[in-house]
Structures are given as C-alpha cells and as structure tokens.
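Taking the form predicted alone, here's one chain by itself in structure tokens.
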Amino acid sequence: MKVIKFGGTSVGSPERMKKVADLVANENAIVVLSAVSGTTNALTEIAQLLYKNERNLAKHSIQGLLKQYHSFVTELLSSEQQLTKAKDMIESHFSHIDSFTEDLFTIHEEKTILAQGELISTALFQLYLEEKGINSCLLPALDFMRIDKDLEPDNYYIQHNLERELKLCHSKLYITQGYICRNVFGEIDNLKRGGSDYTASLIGAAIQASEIEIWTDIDGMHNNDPRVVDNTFSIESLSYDEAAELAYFGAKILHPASVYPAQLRGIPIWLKNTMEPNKLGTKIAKEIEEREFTAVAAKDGITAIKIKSGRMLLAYGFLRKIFDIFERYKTPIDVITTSEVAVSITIDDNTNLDAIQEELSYLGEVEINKNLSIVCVVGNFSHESMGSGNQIFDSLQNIPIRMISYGGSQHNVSIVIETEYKKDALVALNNGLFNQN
C-alpha cells in the first residue's frame, strides 16, 4: 500500500481536486490531504483577531471564508444530494468556528480552529469520490495521530490505532487529514506548518508502505530555488541525508522532519507535480548516483549569536554551559563555529532571545546579529574529495561571508550571509556549480 500526500495547491480549486481524484481513483493507498490553499492563512488571521478581541472583524472574516467555500462546493459537486451534504457539513464547521467569537480565546481554541481546514478538505474530497462512484473510506486523523509530552509523534499509539481504523473500513482507498493530531491530553493539536508531509511519512512508517508520494505544484526537488534563480532543474534522485539537509535549510517542497520516519523503514519518497503528473519528479532513497554538487538551498530569518570570552581558552565545560542555556529554552541551533576565544551560533527562533542573551552574558561578551540567511550547498564532500571548496568560494568571491560550517556532515557546506545578499549568492552558486558549460 502507498501513502500519497497532496498539498494545499493540489486541492486549491474544484478543478484541481477533481484531478487529484482521477490520480488516486485506482490506487491502493492512504491519501493525505492538506487544507485548501489559503484556508490555513485565513483561519490564522481569524484566530489573531480573536486574540485581540476584535470579534466583529473575526465574524466578518468567517463569513467571507464561508462564502468562498459555498462557491467551491457549487463547482465541485453536481448532484443535489451531495451538494446538500456538503453545504450542511460546511455550515456545521463554520458554526463551530463562529462559536469561538462568543467566549474566551486561548491557544487551544486556536488549534481547534486551524484544524477545520483539513477536516473540510477531506470531507469535500470524500463527497466528490462518492459522487463519482469511487469506493473510499474517510479515516479521522484525530483518532490515530498523536504527539507525546515532548511534542514528538507517539509512534506506538499511531501504529496501533491506525491499524484499528483500517480494519473498520473495507476499501483499497483511504482518505485522511494531514497536519492535525491530538496531544497527550487528548486536545486537538498539530504538527506545525508543512506538517502534512510529516503525517504522510509517519503513516508510511506505521504501515510499512511500499512508497510515499508527496504531490505539490513543482516537479520535484530543484537544484536551486526556482522562485529566485533562473535555469534550475529537477533532481532525479536524492539520498535521505541530502533531502533532509535541503529540507531543513530552506527547500520548501518538503517538511524537514518528514524524511526520518521513511529513512528508518527504508521507504522511498517520491516528490511529484500535480499539475504535470507525467513528469518523473524526484526519488529519495538510500542508494543514489554519485556526484559532487547536488543542490543549493537558503534559509532566512537567521540570528547569529557570538559569545567571546578569555575564560574559554583551554577551559573544558564551556561549550556545555552554552548548550545547556539553549536546551533550557528549547531553542535549536543551526550552525556553530568555534575559535580559541569565541563561539558563534545561529538560531532561527528568537522567541526567547532576550533571556538567552542575558544568561549568555554571564559567560562572556555577547554580540547579536539579525537579518541573516544560511546558504546550504549539498553534495558529496567526502574527506577524499578535492576542489569542492574552491568552486564554492570562488563562486561567492563577491559575497561578504559571516560564518562557514563544514565537517559535521559530508553532504553539507553551510555559509551564513546577510539576507540582502541571498539572491546574489544563489545566482552565483548556480552559475559556478551547475551552469559552467
């Protein structure tokens, strides 16, 4: 059995949702759907208005989104019976959303509101499949997807409860929601933005799927950001490690966490284009072709923190004290470089930056720099290879570089620059590494 995930743009219009139905009609698969494109953003805006207690504006936004869905349904379905079911379903969900304008609003209510997008998209898709006479079964993700007290997937719970849900249905085709889950207290929660990819991978691992397909609006992973750089191309194959590096450092096509569950079970992941389904796309697996340079990605919103201290010289335990501070504030570190008297670290989450800076100041002089980007060059940089560094840094000779990290992985060279130079850096690397002929 496959797991097939479709993103928001793939189901972003009635026409596209119909094409998705054509793609999966004869599959033996669990189909994971995101919310219709634009819905999660709209629901987030409604939640922000409710946090500000601007209830009338929130009600206006709710009615505006409801109107859009009524139009969507009218174009998607043709039979009166299915239209009535769809309209009743939508009214029920939006009545639930509207109920939050009448009472105290908290983070728990926000997550419940955000979950409505996936619940609506999957219900609409199931109604369309029924109308077309395609046998399928709707699996409620909230009955088997759960995160634990550390906000990590509860893999045993997911596998055990998903097996139970599958036994309750008699079908080759199953439809479920991406992104949404329950937490350890049974409350509605989520896997954060892009979490539908993660859902697909977790489900794939739980059922030992033959493969996992991630369908978006681009034909696989490209060697550079096609939104910024011209003359990019789709990569035919990636290793799990390469894909994880690219996803973490900015390749938007894939959620960073989604590689690991599939990698553990040796399940190949395919990245495919819903708009051009005949294109090969990108295969992510253990065995790949050997090459020097694979791709470049960039991650914005980076903050660099430098801790300078004469006490660091020859002192053991200094790095541990620094890492302990970041661990206490649950702030991941992206890149780290060290010298005899200073440590430089980058983070992409500034939520607790002030508190972190205050604690670090007891260890030494602290310098903060914001508005940075990490440019990640992924390829085969084994210790035996020669000349790769020259090509990378010759390409970037006109770009001011703030930090360099290499050696933590043989697949990744990370370079920190000011964000204003990001486009120039990506173009220069594309020309220097991939378009030399």
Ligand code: ADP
Contents of the next structure:
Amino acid sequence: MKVIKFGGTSVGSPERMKKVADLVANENAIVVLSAVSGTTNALTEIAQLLYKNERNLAKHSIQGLLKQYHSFVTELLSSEQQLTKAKDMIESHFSHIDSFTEDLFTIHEEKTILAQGELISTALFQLYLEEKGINSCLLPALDFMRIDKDLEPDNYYIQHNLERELKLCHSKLYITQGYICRNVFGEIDNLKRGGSDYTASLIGAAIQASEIEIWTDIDGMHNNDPRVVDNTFSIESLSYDEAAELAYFGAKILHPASVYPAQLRGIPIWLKNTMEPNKLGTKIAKEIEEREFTAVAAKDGITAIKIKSGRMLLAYGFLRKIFDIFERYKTPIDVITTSEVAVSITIDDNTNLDAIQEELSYLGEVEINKNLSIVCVVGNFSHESMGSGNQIFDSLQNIPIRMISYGGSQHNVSIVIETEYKKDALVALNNGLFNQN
Ligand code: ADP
Ligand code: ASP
Ligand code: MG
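Switching from the form predicted alone: structure of the form predicted in complex with adenosine-5'-diphosphate?
Next comes the full complex, this chain leading.
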C-alpha cells in the first residue's frame, strides 16, 4: 500500500479537490490531506485574536471563513443529500470553533481550533468520493497519531493503533488528516506547521508502505528556493541525507522531520506536482547521484550565540558545559564553530534565550546576534575532492559571512549570514554553482 499526501493548495479549491479524487480513485493507498489552503493561517489568526480577548473580531473572522466553506461545498457537491451532510458537518465544526470565543482561551483551545482545518478537508473529500461512488474509509488521525512527552512521535502507539483502525473498515482507499495528533496527555496537538508531510512519512513507516508520495504545487525539489530565485529547476533524484538537509535548512516543500521515518524503513519518497501530474518530480531514496552541487536552501530566524573565554584555552570539558545548558533548555543547536578561545552556536528557537544567556555568562563573555539566516549548500563534497569550497566562496565574494561549517557531513556546507543578504546570497550561488540567471 502507498501513502499519498496532498498539501493545502492541492485541495485548495473544489476543482482541485475533484482532481485529487481522480488521481487517487484507483489507488490502494492511505491518502493524507492538509487543510484547504489558507485555513490553518485563518485559524491561527482567530486564535491570536482570542488570546487578545478580541472576541467580536474573532467571531467576525469565524463567520468569514464559514462563508468561504459554504461556497466551497456548493461547488464541490451536486446531490442535495451530500450537500446537506456537508453543510451540517461544517456548521458543527464552526460552532465548535465559535464556542471558544465564550470562555478562557489557552493553548489547548488553540490546538483544538487549529485541528479543525484537516478535520473539515478530509470530511469534505470523503463526501465527494461518496457522491462519485468511490468507496473509501476515513481513518481518524486523533485515534492513532500521537507524540510522546518529548514531543517526538510515539511510533509504537502509532503503528498498533493504525493497524487496529485499518482493520475496522475495509477498502482499498483510506483517507486521514495530516498534521493533527494527540499528545502524551491525550489532548489534541499537532506536528507543527507543514506537519502533514511528517504525518505521511510516519504512516508510511508504520505500515511499511511501498512508497510515500507528497503532492504539492511544484514539480519536486528545486535546486534553489523558487520563492526567492528565478530559473530554478527540479531535481530528479535526491538521497535521503540530501533531502533531509534541504528540508531542515529551509526547503519548504518538505517538513524538516519528514525524511527520517521513511529513511529508517528504506521507503522511497516521491515529490509530485498536483497541477502537472505527468511531470516526473523528485525521487528521494538511498542512492546518491554523482554530482558536486545538488541544491541550496536557506533558513531564517537564526540567532548566533558566541561564548568567549580565556578558560577555554587548552581546557577540556568546556564544550560539554555549554551543550549541557542547551540540553536542559531543550534548545537544539544548528551550526557550531570553534576557535581556541571562543565557540559560536546558532539556534532557531529563542524561547529560552534569556535563561540560556544568563547561564552561559558564568562560562565566559556572551554575544548574541539575531536576524541571521543559514544558507546551506547541499552536494557531494568528499574530503578528497578539491575546488568546491572555492566555487562556493567565489560566488559569495560580495556577501559578508558570519560563520562557516563543513565537515560534519560530506553533503553540506552551512554559511551563516545576515538575513538582509539572503536573497543576494541565493542568487549569487545560483549563478556560481548552477550557471543560472
Ligand atoms: P503544501 O501546501 O503542498 O504542503 P508547501 O507550500 O508547504 O506546499 O510547499 C511547497 C512550496 O515550497 C512551493 O510552492 C515552493 O514555493 C516552496 N519551496 C521552497 N523551497 C523549495 C525548493 N527547494 N523546491 C521546491 N519548492 C520549494
Ligand atoms: N495545515 C497545516 C499547515 O498549514 C499542515 C500542512 O499543511 O502540512 O501548516
Ligand atoms: Mg507543506
């Protein structure tokens, strides 16, 4: 069985949702759907208004979104019976959302509101399949998708509960919600923005799928960020490691964690374009292509922390003390560079920055720089080969560089710059490494 995931734009209009139904009608698959595009953003805004106690504004936005869904269903469905079912379903989700405008608003209510997007899109899709006479079963993600106390997927729970759900209903075609899950307390939670890709990969690993297909609005992974650079091109094949690096360092097409579960089980991932299904897209698998430069990506919102200390000179145990602090505050480190008297570290989560800074100050002089980006060049830079570094830094000759990291793997050179230079850096690398304009 395959796992086939469709993102927000792929189900973003009634016409597109119908196209998705055509694409999966004859498949033996679990179909993972995101919310209709724009919905999660709209729900996030509603939640922000409720945090600020702007109840009337929130109610107004809820009504606006409800209206959009009413016109969506009238275009999607033609039989009176299905239309009535769809309208009842939507009304019930929206009155649930509306009920949160009356009471205390906390992160639990927010997460419940955010879950409604995927609950609605999957229910609508199934009503359409029913109308077309296509048999399918709806698998409630909240009954099998779960994260543990460290917010990591609970793979054992997922596999066993998914197996049970699959046995409860027989069909070639299953539909489920991306993104949403329960946490260790059984409360509604989610896999973070863009998390439907992660859902697809976790399900793929749980059922040992033959392949995982991620359908979106572009023909696969491009060699550079198409939102920033013109003339990017689709890459036919990527190794798991290359794809994971690109996803982690900003290639929005894939959720950062979505490669690993598939990689562990050796399941190929295909990235495909819903608007142009005949295009090949990108295959992500174990094989490594013989090429020097694969792609470039960039991640914003980076903070660099430099710890300078004379005590570090010829000392051991200094790095452990630093890492200890980051571990205690559950803050992952992205890039690290060291000299004999200083260590520079980057993080993308500033939640505990003040506390981390305070503790680091006992180890040495601390300097913080915000508004940075990591530009990541992915390729095959074996320790024996020559010239790649030259090409990268020649391209970046007009960009001020803060940090450089290579050697952690042979697939990645990471360069930290100020975000204001990101576009120039990505364009320069496109010209220098891929001969594009
Ligand atoms: P979906 O809603 O289907 O999950 P996303 O918006 O999350 O889609 O991801 C697809 C988008 O990712 C593309 O429209 C593109 O703008 C963006 N993107 C960023 N970097 C890349 C890249 N290297 N290759 C392809 N797409 C990329
Ligand atoms: N709907 C969620 C989001 O917009 C999850 C996803 O689309 O992958 O982030
Ligand atoms: Mg996405």
